[in-house]
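The form predicted alone is given below as one chain in structure tokens.
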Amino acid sequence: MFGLGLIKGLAVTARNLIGSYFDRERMTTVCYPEEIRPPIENFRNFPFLVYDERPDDLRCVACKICEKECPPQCIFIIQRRDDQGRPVKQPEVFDIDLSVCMSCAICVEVCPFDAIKMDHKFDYPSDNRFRGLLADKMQLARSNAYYHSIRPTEAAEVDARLAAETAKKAKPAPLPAKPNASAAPSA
């Protein structure tokens, strides 16, 4: 029937309009920035890097998977090298251009080390739109405790999985069974 979609759309609009008069939460306006509603746990904005003990010891090993998979190419990583020029599993440079980032969270999904997560922070005031929105690894570094404070459910699952992987690696492999010396070799 012609116009059925239009009627359904008007019904949804009317239901929301009338419902807003009975639900007081929907009628209130928050005076931002004096009042800020806490975001839900699954809210995401810009990425950050997780560290466990110190900000220098990021979980990131500079594998560059997030840099390769980023659709707008806003992540830039340079791997650290030791005195002999061998690569060290730590980024020397980890920059994200927040003016280009589209908060798609693909970097979070592809990170095999759970080193990059999405933040709840969305205010990045700056007087310089170029250098002010280029975040380096020290600006991106957040503690695991911070990660637990914004995403408690997800952080607990990640920590449990990482602890299980660490315990699995630390557990010594069983020794192969020795052949029985008393058994005669079969001819």
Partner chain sequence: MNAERFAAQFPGVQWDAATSSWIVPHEILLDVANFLKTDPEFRMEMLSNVTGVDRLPAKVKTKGEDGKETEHERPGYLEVVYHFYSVSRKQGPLVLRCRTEGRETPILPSITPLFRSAEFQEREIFDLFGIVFSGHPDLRRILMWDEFEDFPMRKDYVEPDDYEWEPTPHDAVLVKARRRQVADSAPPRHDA
Second form
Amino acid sequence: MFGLGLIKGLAVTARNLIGSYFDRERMTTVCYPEEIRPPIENFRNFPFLVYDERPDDLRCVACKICEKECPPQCIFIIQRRDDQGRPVKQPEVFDIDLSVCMSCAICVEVCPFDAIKMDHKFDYPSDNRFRGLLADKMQLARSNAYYHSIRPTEAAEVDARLAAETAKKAKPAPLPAKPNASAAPSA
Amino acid sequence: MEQGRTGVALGAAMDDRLKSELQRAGIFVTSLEGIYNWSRRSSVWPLQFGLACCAIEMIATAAARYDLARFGAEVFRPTPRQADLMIVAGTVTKKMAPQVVRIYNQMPEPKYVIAMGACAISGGPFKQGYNVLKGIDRYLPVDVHIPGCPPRPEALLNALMFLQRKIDRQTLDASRPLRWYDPMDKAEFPVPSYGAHDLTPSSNRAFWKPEATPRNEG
Amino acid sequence: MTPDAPPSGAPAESLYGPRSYRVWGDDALAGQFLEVSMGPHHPSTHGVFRMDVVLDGETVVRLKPVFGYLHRNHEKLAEGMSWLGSMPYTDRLDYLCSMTNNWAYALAVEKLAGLGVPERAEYIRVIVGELTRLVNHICLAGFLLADLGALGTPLLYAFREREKILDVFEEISGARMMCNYMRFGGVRADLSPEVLQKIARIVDRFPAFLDEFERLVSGNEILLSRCQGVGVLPRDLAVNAGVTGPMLRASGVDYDLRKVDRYGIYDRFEFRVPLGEHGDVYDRYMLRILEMRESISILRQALAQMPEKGEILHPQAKLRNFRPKPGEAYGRIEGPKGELGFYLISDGGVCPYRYRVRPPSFINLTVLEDMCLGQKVADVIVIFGSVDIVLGEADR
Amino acid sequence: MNAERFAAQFPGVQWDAATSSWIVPHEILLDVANFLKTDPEFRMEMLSNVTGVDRLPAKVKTKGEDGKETEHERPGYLEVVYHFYSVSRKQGPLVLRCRTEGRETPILPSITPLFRSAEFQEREIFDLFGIVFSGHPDLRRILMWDEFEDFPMRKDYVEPDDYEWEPTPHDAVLVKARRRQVADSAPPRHDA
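Given the form predicted alone, state the structure of the form predicted in complex with its partner chain.
So here's everything in the complex, that chain up top.
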């Protein structure tokens, strides 16, 4: 019968319309901003810099690896120098141009110090195109606790790794072979 | 609430306490400006205008899960003559820039521009390309910038709310006229033309004034 | 330009000759013909594509595509960037299916550097690749139907399903669209059991959705009368014009790189390659629906066969200072839109010497004029929609 | 075996082992392509990919017969690489390379009359590399606008200077941004 396909299609639409009142699968609207979907842990938007205790004492050592590897070149670092002009393992300037960043997380992957991580925050609307979208060191700094709050699994892994590294450093570096010590049962 | 306005903005000058007092008595008072801005911000019709990747997120915003209709902005108009808002969603190339400016010129006032995504703001990851315009604000006045590549649909909704707040602050005050009440201001921006090596001019110097690049040493 | 221009001696100015700024000669405006410029801002051009159409009444007499409105210099940028640095840019080529773009690029580089891929990573690649195919084809169906006048409903349903797959992508890679997920010699992150369960759930539910989608439109009389017999692409022309992917198979040519090249681990799965008979718009639409059903079957097999544990990155793969030895490689995969290839020339440096993308969207459009000639102007949009292009890839 | 037959058929064609491709003189490119397309043992009906490559003049070292390395100037040239596949025999790729004489007057024969798939790709190479394909039915710029005069994919292309706002510049961009800064601090120019 001509028109049967049309009627069938309309029946599907009607089923979806009515079904949306009962079935969560069919009613998928999330009423942002009143209702916010639970953020997915892995979600990445823009980078932030992790600090352990004080915001001016970042994990970042200004090694400039991320600056070099960043594909759109949106990171800018100047290393801090002390009074004598010797370089210090801290960035003096650490700027990220959010208007260029493509959220690829390559900086996170190449960072050997776990100092830069990806944030969940996405709402940065701004009407100042120049300074409003240039994030400096203080704006980028976030505590390790914040990192734990947005990415618990990953942060726990990172912490364990860092703790293992510090423990390794604390021990005398070349451990002499002590067959007796390893054979002895630990007290 | 700002004080000391005259004329049509009388209602806005009314004390908030008095207003709520009257409301309790069943009398609703608003200013002409309030109604005007309310109706304007509740029906921001965007132009159906996708350029690149961000356009897909723009469609996703209009689709079921994020539902742009809740903000009265789901009516995507294919023609600029019926649109209030231009969402520049994606990379503006130099080949496309004259068309974008021309479409903007064809939109009726009041009109707003959202630069969605890194590419529209500054050229983004493609900034160093020979055919990529380093930001649509070189030719058009942009109201809201949303960074992100691409911004999440929530970020677009957020930017729309930002724009609505911005519209709410607009005034009918004759002493501070908005652009579109000025009969001399045609709000038409010069369309760049294709040159031998680049667009000419390469930016609209009348309003695009970059600050000095903050890098003197490096 | 004379065909037999002398190859040497001519000065550079005369070589490129006087420039013609017009697509058509003056005769296009002389008589009964009407020249219409469709695009670049046109609601149905899937971006910023432009067609210069000459009409006789409503019939298309000539049609010339105009590209370049989204030419983002991907190739030039990649030549000044590290090998890894181009990976996130490939996401933005065909922005509907970033995973397969990643895959094609990774495949070409692995060929160039002689890197292997661990087994679990191969399975992960197949899983995300086929999920991407689902995303692409269902979006295409939605867009095509929107072009046909079914504004909204099919597209909304398509995007509803797409969101579910994007949630999975977000969970494994961190981003909805621009996944940047694959690495040379593997993938970036492992799939957790929860994610695998989620994928299995999507795979289980997808056929029911497809059935519903087909009930919604596939038998619709308007769809049938507007798609059947429209935009026929003959088999020989399709091969000669380098058309690949679902478009080629809709014309009845059995050429699926998953079967021909058997790249990755596609030789371990059983699936059929749907073929069209007429090569018209309807065949191309139905073929994609059928391909989705085959993708579901591949996904089911991959989920069942996937090893429980294993490496996801080749031990010799490295992120920084990646320098393949001098040489060249052409790697290609069966992308959702067709043969997506990467031709890379390395001179042993940190950047590729030449980085070329073989974009299926771009080359499939070669035959657009042939398919549109003699059709009505309203059909041009439908034919164009059935080609399935994404401008980010066509213009790069 | 096929390869031997192919080499015997066209003595001018050289096998390049480093890139696994055949270097074809441009005079016989169309004959070679036609042979590949029609020969029943090749049946390379599909020209999948056409790539332009720019080679700047360079110093190359070659080993002579006596084992000594000699350095000599290699002139620059432009090159087009063709990837052929056989759809019916499911074979491939067969790679041909065709080089221009110098970079000033690059002219190559167009393969479009034989393979439609080259139509847009040759136009793209014309646009971005400036190789003129004689015999192409419609050789115009395809990606850039018509008034554009440069060939941006060439290695010696110089970008237009629009580096006004570069907050995170590096390397080459830093140099350009600095140059721009100096220019901007100079007396105002008259922009058109």
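All of these numbers come straight from a predicted model, not from anything done at the bench. Positions refer to the first chain, counted from 1. What we label the rigid core is the largest C-alpha set whose atoms superpose within 1.5 Å from one form to the other.
Taking the rigid core as fixed, one finds a CA shift for residue 164 smaller than 2 Å between these two forms.
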